[in-house]
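Next up: a single chain in structure tokens, the form predicted alone.
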Amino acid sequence: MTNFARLNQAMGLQRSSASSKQKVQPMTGVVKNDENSGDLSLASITSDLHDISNPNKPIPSDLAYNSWVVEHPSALGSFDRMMKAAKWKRIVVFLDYDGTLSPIVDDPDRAFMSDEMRAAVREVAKYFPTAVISGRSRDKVKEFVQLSNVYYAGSHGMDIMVPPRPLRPCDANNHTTASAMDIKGSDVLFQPAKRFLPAIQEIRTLLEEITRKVEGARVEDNRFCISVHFRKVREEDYGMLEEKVKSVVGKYPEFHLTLGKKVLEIRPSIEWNKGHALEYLLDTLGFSNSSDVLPLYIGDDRTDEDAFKVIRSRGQGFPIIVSSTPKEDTKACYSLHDPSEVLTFLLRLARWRKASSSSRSLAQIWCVGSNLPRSV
């Protein structure tokens, strides 16, 4: 076989063809792919045809989304194993929004998700305890999402709203104090960072007043963490504008500053993200230490990456990367494209859970006294 037949033989471990490509074998229902499998790698493919062509000319882009994309296999071509490691076991669905359920906008107010993005989340939230985690605000994520049936939290985490329930030990553990804890009508809310507001508004004007003059440049107010967006801010102009806030940010020791994509974030210095948010809301639906609960968490960027490392380190669940290229340093273990994919995956998911129970009534299939729906 030639060099370039066993190219485009290789190529059929992309995206749409991962099942049949890949071996995938499920730790405790942690599935990763084993990358010794096979004659055969895309990595050993691609370095071979590059030696023996040109050694001096880099691997396409493309080839090294591939490559990566076996380290990584695509959730939909690895849908049906998943689903096998997930047989009798309750799949808690956790969600990212910018970059998720919507795509990367210049503007973040439009960051708008479709009609059929918010009817694919409605459609798992029937089946599955599903939760949306965002850095924007709480109230914004829910204005953008517009469904009833969901989980919100806000600001990575630092503002969560669920339903009343008896305190936990993870409370405790978790820093949780009375006046953290809000009774809103027939929910709680969770916000460990409440101490930090009138310090956090005043770090939001003093931004306000230093952005101005940065043409492009947007504060955004996420209530518990502020945001500086910079995607319209000219390349020449970053350096000067990355200065002012880090200028403004070393005021206030209690915070930090971090980057995501395009933006600057500013966030309370205090033991809390998006991984310890996934564990609040097990725990809050009773099953923090349940073994027989897989949580599912499909995000884009680096804050993600904490939610990725809670599941890992409970040695199951699927934990997804949204990417369109090689992030070679993710905890995650499945790969999807774009929202696009997501859309798909989310969609593919509801029909699964619900043809599964079309031979059993719900009644059958839900625990006594549990909140979670078993998969069958």
Ligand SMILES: O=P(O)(O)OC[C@H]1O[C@H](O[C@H]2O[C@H](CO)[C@@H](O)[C@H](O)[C@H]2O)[C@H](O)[C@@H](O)[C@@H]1O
Given for the second form:
Amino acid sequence: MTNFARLNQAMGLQRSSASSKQKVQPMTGVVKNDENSGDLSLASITSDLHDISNPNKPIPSDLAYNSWVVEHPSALGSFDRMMKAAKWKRIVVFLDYDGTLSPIVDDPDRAFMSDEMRAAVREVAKYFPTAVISGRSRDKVKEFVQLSNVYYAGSHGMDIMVPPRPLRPCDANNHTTASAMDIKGSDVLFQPAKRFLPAIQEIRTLLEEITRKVEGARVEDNRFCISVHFRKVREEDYGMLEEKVKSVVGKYPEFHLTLGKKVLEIRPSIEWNKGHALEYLLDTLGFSNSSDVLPLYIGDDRTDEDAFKVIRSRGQGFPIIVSSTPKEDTKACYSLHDPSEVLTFLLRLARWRKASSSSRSLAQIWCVGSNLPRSV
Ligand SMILES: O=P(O)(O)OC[C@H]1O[C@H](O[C@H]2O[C@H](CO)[C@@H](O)[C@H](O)[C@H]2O)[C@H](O)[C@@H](O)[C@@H]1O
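Based on the form predicted alone presented above, generate the structure block for the form predicted in complex with the ligand.
Entire complex below, previous chain first.
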């Protein structure tokens, strides 16, 4: 099929879906029915199509996906509307790593991000405070990203490194916060699950023992949580692996098991997730009380939903899910199909800021608080 035919086919589907007249409000992203909202423009419909310049890339043509996209519009197709709402506001960018900046691959050690993606993130971080919040260990994700002008939070936000900020009186009264903080050189480490480290190491050893004979299983130490990968485990062995993992976790009442993309994750049961990490970073970077801050979060996994929820409850910002299939229960308001669309979006975001900053100095754009990222 030619690109033109593919475009026509997809446009037909998009148009019929768009006629439901559901619309996303740019600021809150809340879906509402609005008879006067008008249909999506042709421009936004065509840019909702996924990389039509690449004939090898399948256009999602199933009806389920297309109607889902109407409720979670493409952040590319909605870009102009989003940025219109962001004018004079301060965008803070949060990025997940696996499945967002890098494609999902069989071998977790080879989930490299492309040089193009690295350049795009570097460019975005020049204009906006930018943090990567990953389930990986902080060291590992930093090793993959290799950028010095972004902040890193590993272990699903349980390991955050930021430049110091003055302690506020409430910090001194908060034992958990104070004991979780540690000064490393000129940076501050925030590790709310630090006391669990000895148990985490015990669990890791046990998991390595029980998975040794399960072909394809793989244990990854993410410092404050442990992953047991089963992407390469035979289907008939999965139940047995799950039982073995559950039997280990059962011995540690302060831990629980979660399920990610072909991965079982063992985490300490503390009230801390990627959503808390987002709030902590906003606070630390000096944006906590700022009503004109728009957190923009891009992620593909269940753990990213905690951050989407926080943005929703703040009533402002852009929660964007990366997915090539409909995710009915997501709290995200916008979508991107895959990491290649994330790349396009990031480039566009940086370009937009560059263009709009020509009349204003960068300092005016996002220098609130004193904690600016180091330059590249
Ligand atoms: O929060 P994230 O940055 O998305 O990290 C979540 C998990 O990502 C990694 O696993 C996933 O990606 C692997 C590489 O593509 C893939 O092989 C695996 O099946 C996926 O689950 C990482 O290895 C995990 O430790 C992270 O928790």
